[in-house]
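Form predicted alone, single chain, as structure tokens, below.
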Amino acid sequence: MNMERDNPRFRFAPSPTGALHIGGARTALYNWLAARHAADGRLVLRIEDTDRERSTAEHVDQILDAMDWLGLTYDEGPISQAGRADRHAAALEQLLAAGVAYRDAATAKDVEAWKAEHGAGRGYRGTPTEEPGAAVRLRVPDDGETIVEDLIHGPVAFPNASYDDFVIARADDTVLYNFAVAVDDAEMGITEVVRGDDHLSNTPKQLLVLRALGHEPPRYAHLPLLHGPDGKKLSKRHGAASVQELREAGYLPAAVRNYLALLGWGTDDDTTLMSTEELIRRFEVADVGKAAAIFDEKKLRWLNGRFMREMPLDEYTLAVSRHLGREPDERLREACAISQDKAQTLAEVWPLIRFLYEPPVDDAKAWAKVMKEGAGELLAAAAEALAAVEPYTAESIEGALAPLLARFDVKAGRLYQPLRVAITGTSVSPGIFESLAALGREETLNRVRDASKRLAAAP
């Protein structure tokens, strides 16, 4: 976003009616990146909790937890919109006193009848009343247009004549969403509003409120919505739906930040992997495209895998330990060292290293596929070689086992896959030589001999 105003102020304003979904997380990220990109940018976190029936403290906690995990800090807040009811009431009284808002007792059926008489394409104009129990409407001009100068979509015009004198407060004087948002943006000094383009239709009403109150409007940028790979609106059927689900699936915050940033925005040189510092330096809201962006969890997994492989081992071990709830001790560090190039998410690490902590799993399919005729003889020869190898390292183990391939005239898979199944129970593990070394000679020999006995006892 072109920062012409001094001290640009952004805001992220989620409604606490559910967990922070991926689209909301991208909106939060874009506001955060833009605020951090600006020399004196500030980010305000406002919780739009005026829907008292659906807003819960639990959902607020989930939003704060998600932002904390993503590393999206804010400079002010969290500010409860519901807690600003007195400011909304004062603004409402200001408009009533100025005559630009009025009370109207019309019901929905009354409005419907009015439109039937005057034409459905014409906005409803009410009749002021002093009757108690009447809602408050804002006067909308009968002519002209309300134009949203949008940084992404360009100028978007809305004919005033098509808008009702819309309700800004219920009969009990509790204000409605568009009124509260406009008042809050004005009084919090928000200069930049970056949000999903599902809010574009709300913007003319908010502009009319701001003008009625005599406030300069912020600049708007409405982001394209996220779709799944099938081109349909993003939902749970496309994979993880919330930030917490991404964390539980084992994604790294830095990788998620990188991937979400690329959903609608990109660099001139099509750089894919970027540190958070580089994202901050290069990000411009003006570079966001108009087309719907595609969230593809397969691409996120690939990107996350790249981040994981490039992490220093100690940092990688710490991330794995936190995900697994284990101490980042030397044993886990060794396990991480042999699995780092295999896993694409933290959740994929445990199946790879579980054999170092637990007995082999019982994978009947892997056993049937690998433990074929001749496997017992190969395992016996391997056990003999492993018992004598010195030192017991991956390099020495490879050197001791390699001659068996020529001796039995078999390809590598015929020897190493039975060994893999013998020590892990499954056909998927880190490199076989590294796995044998990490497991240790004694435990390796015990497992290989147990597998040999099982083969000998099979009918």
Ligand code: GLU
Second form
Amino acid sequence: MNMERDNPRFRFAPSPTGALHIGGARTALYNWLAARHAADGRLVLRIEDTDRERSTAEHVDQILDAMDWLGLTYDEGPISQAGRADRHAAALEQLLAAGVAYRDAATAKDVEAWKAEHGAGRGYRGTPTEEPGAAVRLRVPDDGETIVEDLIHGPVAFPNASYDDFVIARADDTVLYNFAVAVDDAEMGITEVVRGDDHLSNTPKQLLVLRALGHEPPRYAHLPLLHGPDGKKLSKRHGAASVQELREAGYLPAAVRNYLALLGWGTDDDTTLMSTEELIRRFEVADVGKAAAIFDEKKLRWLNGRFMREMPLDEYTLAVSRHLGREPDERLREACAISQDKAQTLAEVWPLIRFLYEPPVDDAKAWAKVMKEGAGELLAAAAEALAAVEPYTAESIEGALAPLLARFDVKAGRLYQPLRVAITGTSVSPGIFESLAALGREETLNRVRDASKRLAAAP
Ligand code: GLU
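Coords for the form predicted together with ligand GLU, given the form predicted alone:
Let us now look at the entire complex, which starts with that chain.
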């Protein structure tokens, strides 16, 4: 569906009361994709930090860091919502002066009593007072409906009569959340609000504030929530939860962008490989589905592995070097070259290439499984072949070892698994010939001899 308009202005408005989680990251991504898709789209980052107790500078830093790692650039901001308190106060003043908002001294108990009298489904209507220490309420019309024209859900109607004249500022004149959001969206010229489904019920209140202030409302799109593979609301239980955890787990930003983009948008297939350019070209908020989408880390892993395999070696080496905090030198480049098709995440690379940097690990299970009858003899024959092979490359190593299979009449695993365990200590490594070549002849022979000795000494 093509519903583009000129100069759309999007915003991402996280509350810094916690880390940016996968759901929030998807909201940020969708806003970014939509803003970049439009010829003149802009993205504003607004930090909704009015909850002074729960908002922290660390969380702000964490959100900025997460956006940066994901490559989600913004054109304006970060703008602190708390920093706009004077703008909120001015808007409040405007509504009070116009009489569309009023002070009401009613307590929660008074409201309850009013409802008992008028019926529970009826929205509370207060009694204006000049008393200074009273909260401020917005007048809600008694008739008609407030309709949210949602790009994803279609029109959703809320009957005005059932809405309280809701509080927009406390007795101390600090404004409430829905008021601040509506004022900010209007004054920042926001034309598109793309956010989680959990905010749909706030929208009529924000529309009522916008109408009272005489502002044109933005267009809304409420994204369905994310669930885990078990159908329950996404949480820590389902694996990596924050963007930083995804980074630590060794995912690539491009793969995360790809996978998150497909959660609720695009094809039914959430494993389609798409470059970020392609996502930007194709993304439309109006094409987001209504149903909750499933975040399945297994699929992200798979997709990430595909991205890792398709990276040019230099880029891949750089990504691995950053993840490991090691220089992207020739040795690492070679280690990356032989392991690139074996790992699905950057975190999986180190266990594969560690043997090139450190002595073999001690994996007792792997040892017990392959260092059995006949392994000593095979290792001795392999050492002899490896000592003589020229040049010492993966290709000629394969040529020198392969004849041993026929000579000893054994399957490949009987020879290569003991060799693998001898040089790495474990049973998982890059291709055996590449591994032997990368380790170098001298170190290989040392390790094979050590393993043979250990085998001979075994009871
Ligand atoms: N600050 C809200 C949140 O983090 C988002 C509000 C909005 O997008 O309007 O959930």
